[in-house]
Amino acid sequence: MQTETASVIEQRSLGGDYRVLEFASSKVAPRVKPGQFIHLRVDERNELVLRRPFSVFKTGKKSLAILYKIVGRGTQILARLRPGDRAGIMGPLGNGFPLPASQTFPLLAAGGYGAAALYLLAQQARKKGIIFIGGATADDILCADDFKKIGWKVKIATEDGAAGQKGLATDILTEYLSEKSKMRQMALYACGPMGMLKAVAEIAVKNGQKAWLSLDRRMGCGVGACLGCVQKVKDGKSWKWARVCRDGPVFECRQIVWENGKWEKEK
């Protein structure tokens, strides 16, 4: 883990409330692995006490970018940053995605800006796969061109039917697996709302596949000290608390104890 004060290189809009923010980063950026995150101090005047966690979207040798949505005071302040402004970065943090084995065909499922957390995985995977991107509207479909540029197939679903197929990302993932599941060894990776992650877990278990899920939690410290982001995970025949920031944010779906205990009972 490194800390550094990083200068903003670029802030650009992706439409709606979505933004990409790129920082100069010589210490953190070269160490980032797919699925890891940074903790960002968004207010140098110390009006906001806690840092904010953001998945790393892209990295260069001396730069990194995050993709975020303006949803509250912290991200409103973040949206005001301009080239040359500075912010405190701590990272890379957490355990990210394991890269798929060379013989494994990777399938990614993303909800909204969850696509950003999957980009480095797609970029570093030895085999090109398919990403299923879902959103409420066309404005919520993000990064599709980024994945296409690195040779991935992109399938889109929107709840209002304005782009791609009408429905959810997990609907088109299910349709694909119903046709292809016996043809090759696969691995699933997902990032998005908890309901979507649970659906991906159900799909993976049904099809006998592994699924690596990136959980999104409020994180006070980012290093496992405050216990503000805990998640129930299996521990033999019982369960224990795991710290999403330090033990995750990526977990294999069979590790997770879902709120209704469904997976716990099935095992």
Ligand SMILES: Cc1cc2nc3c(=O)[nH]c(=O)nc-3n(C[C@H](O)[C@H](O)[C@H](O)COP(=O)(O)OP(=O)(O)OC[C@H]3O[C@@H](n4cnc5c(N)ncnc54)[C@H](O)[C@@H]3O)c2cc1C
Given for the second form:
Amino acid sequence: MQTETASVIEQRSLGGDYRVLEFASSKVAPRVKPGQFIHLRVDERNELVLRRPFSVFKTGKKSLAILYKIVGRGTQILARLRPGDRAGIMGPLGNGFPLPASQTFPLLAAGGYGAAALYLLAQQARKKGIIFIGGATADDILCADDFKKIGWKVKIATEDGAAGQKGLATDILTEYLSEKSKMRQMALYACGPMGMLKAVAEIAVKNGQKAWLSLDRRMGCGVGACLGCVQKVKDGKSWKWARVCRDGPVFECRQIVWENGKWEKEK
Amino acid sequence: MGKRKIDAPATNGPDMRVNLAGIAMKNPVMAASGTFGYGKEYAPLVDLNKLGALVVKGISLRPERGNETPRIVEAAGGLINAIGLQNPGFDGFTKKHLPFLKKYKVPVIVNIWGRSAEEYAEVAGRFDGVRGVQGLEVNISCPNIKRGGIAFGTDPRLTAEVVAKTRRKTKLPLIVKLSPNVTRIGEFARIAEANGADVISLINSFPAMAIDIETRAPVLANVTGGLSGPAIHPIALKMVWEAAAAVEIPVVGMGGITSEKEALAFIIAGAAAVAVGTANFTDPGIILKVVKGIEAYLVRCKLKSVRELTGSLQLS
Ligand SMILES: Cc1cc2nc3c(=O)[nH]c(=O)nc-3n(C[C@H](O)[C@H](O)[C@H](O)COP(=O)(O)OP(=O)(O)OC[C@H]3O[C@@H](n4cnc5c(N)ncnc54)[C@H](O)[C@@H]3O)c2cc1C
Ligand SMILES: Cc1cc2nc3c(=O)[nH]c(=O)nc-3n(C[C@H](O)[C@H](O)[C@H](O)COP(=O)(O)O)c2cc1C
Ligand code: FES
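Switch from the form predicted alone, shown above, to the form predicted in complex with the named molecule and output its structure.
Zooming out: every chain and molecule, the one shown earlier first.
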């Protein structure tokens, strides 16, 4: 874990509210593993007292990029950054995704900006797999070309049917598995809204596969000190709190204690 | 207080040491409870040996799960938290966390709490004689638990009872952490002093809440939480000034420190030392920057020691 002041190399719009922001980073970038995130300081005037967590989308030798959605005050400030502007980066944080074993076929499921968290995993996995990308509409289908460029198959679903199949990413994942599940050893990886993660967990349990889920929680410190970001996980017959920033953000789906409906309010 | 005389310029840099009732600190800036974990979390980023002192997250007799989530929400210039004092309990802390902290030369102050005066006293007693612990900070001011915490810090009789009972159980320096949720803070400072506190610290976070106007529901699972960060500094400053005027014992000032400026204001208002909380989340290097900033200020003002600055407020 490091901190550095990084200057912006490029800010690029992906259409809709989505942007890619690339930073020059010599300390954090070389250390990033798939599924890890950075804690970005977006406001130097202390009006926003918290940093903002973002998955690392891509890394170069001396740079890293995030893909983000403008949702509130912090991301609005981010959207104003121009090449040469500086921001404080802390990272890499969290445990990230375990890479699939060499014989394992990876299946990825992404909702919205969740695709960004899965890209490095796809890049580093020994077997090329399939990514199921879902979103509300065509604008929310992100990174499809990035995955295609590295030889992955991409399947798309939108809730309004504007791109790909109408429905959810987990619908097309279920369809796929109903045909192919007996043929090979697989592992599931997912990042997206809680409802989607829960659906992926159910699919994995039903098929006897592992599913690695990246959770999204409001974060304070990002390093495990404040206990603000906790998630209930199984602990023998009982449960305990795990810190999403430090013990996660990636958990195997069987670790998670799902609480009906509660996460709906949180998102 | 008259106009401060300007002393001869310091030769080897100003003296930053302070001694809080036996807790010898190399500088007056400590990490506030609950914002620095148990040290380990920030150790890769911050040289713990350079902190004035490290106050760990609140410890109770037995492990506590704390509140449901969401537990934090940002406000303008602040943070509202309702962690609910989740902690591994006395045994968990001494076995899992203290051995790590003992490797450092930083004074470790354990923040303690309980659900009754007896429980406070019992935790304090258990820490007596535990190696690696230099002092206890008694949290009678947590806004996030239903029984205990703030209830003790806002009732003069209960404050007296908790402090007196805790005092009897420990020889360690006792820092009593006051609640800002009272009208006359000086009165509570005096009660703590009269019942055996060696030091007073203030302020804890301020009772607050946030509402999601789309769902018309409270944002925090606990409904209310405690506000900390830059927004509370002016309130904290007034309270530290009043508390320092009310007692003879040293005062630790905290609330919204984000640079040496707020820290210096607390010291000028009467604090012997300060603690930095929420700002650690914004910038983990902040405590060491505040230390450097205070040092530079002392040089600029030709003061030999930070102790000369305490209570130097100029009231005409
Ligand atoms: C591990 C992790 C990885 C993430 N990766 C990405 C990513 O790759 N791309 C992306 O667009 N977003 C990502 N997010 C979500 C992103 O952090 C939030 O969208 C962002 O913090 C919102 O900030 P804001 O100031 O614009 O929103 P506001 O709503 O104004 O923020 C208010 C507060 O809520 C917190 N907050 C709000 N939404 C979230 C959220 N979804 N997650 C965590 N904190 C939140 C903010 O940090 C802030 O403290 C990730 C979150 C986590 C936890
Ligand atoms: C996330 C969080 C957890 C805290 N936990 C504790 C605690 O366990 N015990 C305590 O006495 N104070 C606790 N506090 C209060 C701080 O120690 C401090 O009094 C307060 O945050 C004001 O300082 P600040 O504005 O610099 O943050 C906590 C504060 C925060 C933000
Ligand atoms: S964000 Fe502070 S513990 Fe996870």
